[in-house]
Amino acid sequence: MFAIVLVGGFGTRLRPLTEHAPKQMLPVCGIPMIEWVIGHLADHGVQKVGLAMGYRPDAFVDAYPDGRIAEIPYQVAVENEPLGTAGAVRFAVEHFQTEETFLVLNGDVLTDLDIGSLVRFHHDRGAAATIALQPVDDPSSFGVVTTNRDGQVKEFIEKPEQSFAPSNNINAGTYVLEPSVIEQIPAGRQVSIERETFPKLAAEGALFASPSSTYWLDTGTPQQFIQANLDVLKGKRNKRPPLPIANFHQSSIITESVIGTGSTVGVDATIERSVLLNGCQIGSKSTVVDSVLSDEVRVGEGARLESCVIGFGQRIEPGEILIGERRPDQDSI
């Protein structure tokens, strides 16, 4: 089967970690994001993948130059200009002529869904689109879904305010589709497949849901990036590769964190729910909480930070002290 994975946005909400790097390419315990998305395919028997692609499609290629990824052959589609999700699939799938069903993942998105229930579900019903729906307490930041209980449609919101919810099963971003879609998805335009493409489906009958309450997280934002890697330290998701090799000294204090390839943690040091990226430096009696730290990132001695984003190259002042701060790259400055 084929899949097309969503990779075209910008990362806005993980500046600056997103500022020489698409999200997708950030690590999760090492390896990097679309890794895990794509290796989740190849797992449920996907033999071949498409990425929908506008920011930095030079990340991607150099980063996997033999056309593999995660054992996967991999084709790019890489848009002029944003066309919005539907109109990123419509995109890739004149691009890649697709003919045949197919899935489509938003490729922030980490999940253990099982995607051949999926798609049998989809065939059973006749669908022309099935949506993998998942669970959560507050459904107000997502596309809402109900359903009759043959998991036909009945009404799709997007981000509806929590109150006015008719339900909290959310729209998990993994859909399996018909060709025939993309006829709907208008051309030379942006188009939502949340706002537009999904709504207009359910209208007409031919949009259905399968709820799941496997593993799921949405990377959007810096706590939730921590909460994915944290995740996998846990036992939380299906796999757990080998941690990075960093270097601790005996007196550091390390909790719940993720330390990149050749960073090293000083004496009297403390890391707490925190990832550093690869070559961090954090200098003795300093203490970095809740926060996630870029490459190449330097903490003076006695520095504290707490629920901060550092970016790339930065350096921390001795004793400086920095709570819930961004700091942009330090060549971008």
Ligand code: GDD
Contents of the next structure:
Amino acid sequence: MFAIVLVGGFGTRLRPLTEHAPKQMLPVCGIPMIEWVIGHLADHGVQKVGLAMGYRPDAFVDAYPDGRIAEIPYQVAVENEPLGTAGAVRFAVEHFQTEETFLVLNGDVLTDLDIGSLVRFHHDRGAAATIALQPVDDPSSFGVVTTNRDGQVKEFIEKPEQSFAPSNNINAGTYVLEPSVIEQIPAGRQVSIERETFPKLAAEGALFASPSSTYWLDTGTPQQFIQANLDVLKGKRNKRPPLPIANFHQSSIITESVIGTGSTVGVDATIERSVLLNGCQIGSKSTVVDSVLSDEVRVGEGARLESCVIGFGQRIEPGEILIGERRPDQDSI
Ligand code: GDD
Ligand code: MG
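And the form predicted in complex with this ligand, for comparison with the form predicted alone?
The next block holds the full complex; its first chain is the one shown before.
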């Protein structure tokens, strides 16, 4: 089966981590998110993927020059300007000349969803499009879906006010689509699959949705990105790769954190619920909590960072206290 992975978003909520790389190239326990996403597809029999992208396409092509990601051959469809989630699907289908039932994935979702059973559900109902659903506590930042007993979608409401959300089942960002759906997507302008295409298909009775309650996480925010790393660390996923190799002083206290290759953590330093990418240097007696540090960040002695996102190559002065700050990459100041 063929899968289109949407990777064209700007990753705004993860800035500055996404200043130089699309969010799908950020590592989750040392492995770029795109490899988690495509590796999962490979485990479920997908044989080829198309990356629908616009923002920084070179980042993927440079990282995977042999044309394979997680051993699956990939091709790219590069939009000249962002076409929105449906516009990007239309563009990719035309570009790849897709003529059979295919998958579409939001490229920032990590899940252990059983794709084979989603595809069977889709065919059993003769659907034009089928969405995987996930139950969440707060549906307000997602696409909210209601269905009848057979799974036919009654309503699809993208990001409703919480008080208006008619269900806790949300669009999990994995779709099975028939090529005929493309005719429903206007050409030549931005089109959102969530705001236009799905509500229209639902009104026609052609949209179905299948509930699941497997591991699922959207990694769009810094806290979710930390969560994605911790979930792998704690064995909540089907796979647990070897952890990156960092250097910790024996007096340092590191809890619920992932620390990238070549990073060093000094005497009596504390790191809690944080992700440090590669080559970071954490000075003695400093504290990093609920934060993400990009590559090669240096934290001076006795500094304290809480709920921060720190860009590539930044220097945090000794004794500095930062709470809830985002610092851009060193070279973009
Ligand atoms: N190629 C391309 N072009 N990709 C795009 C574009 C575009 O114009 N716009 C967004 N994308 C990609 C993003 O890179 C991401 O992988 C995916 O489409 C979804 O965009 P997000 O910006 O991450 O959307 P969201 O997280 O706010 O909401 C979406 O995901 C939720 C589940 O995680 C929606 O699909 C919701 O309905 C859903 O519940
Ligand atoms: Mg998202």
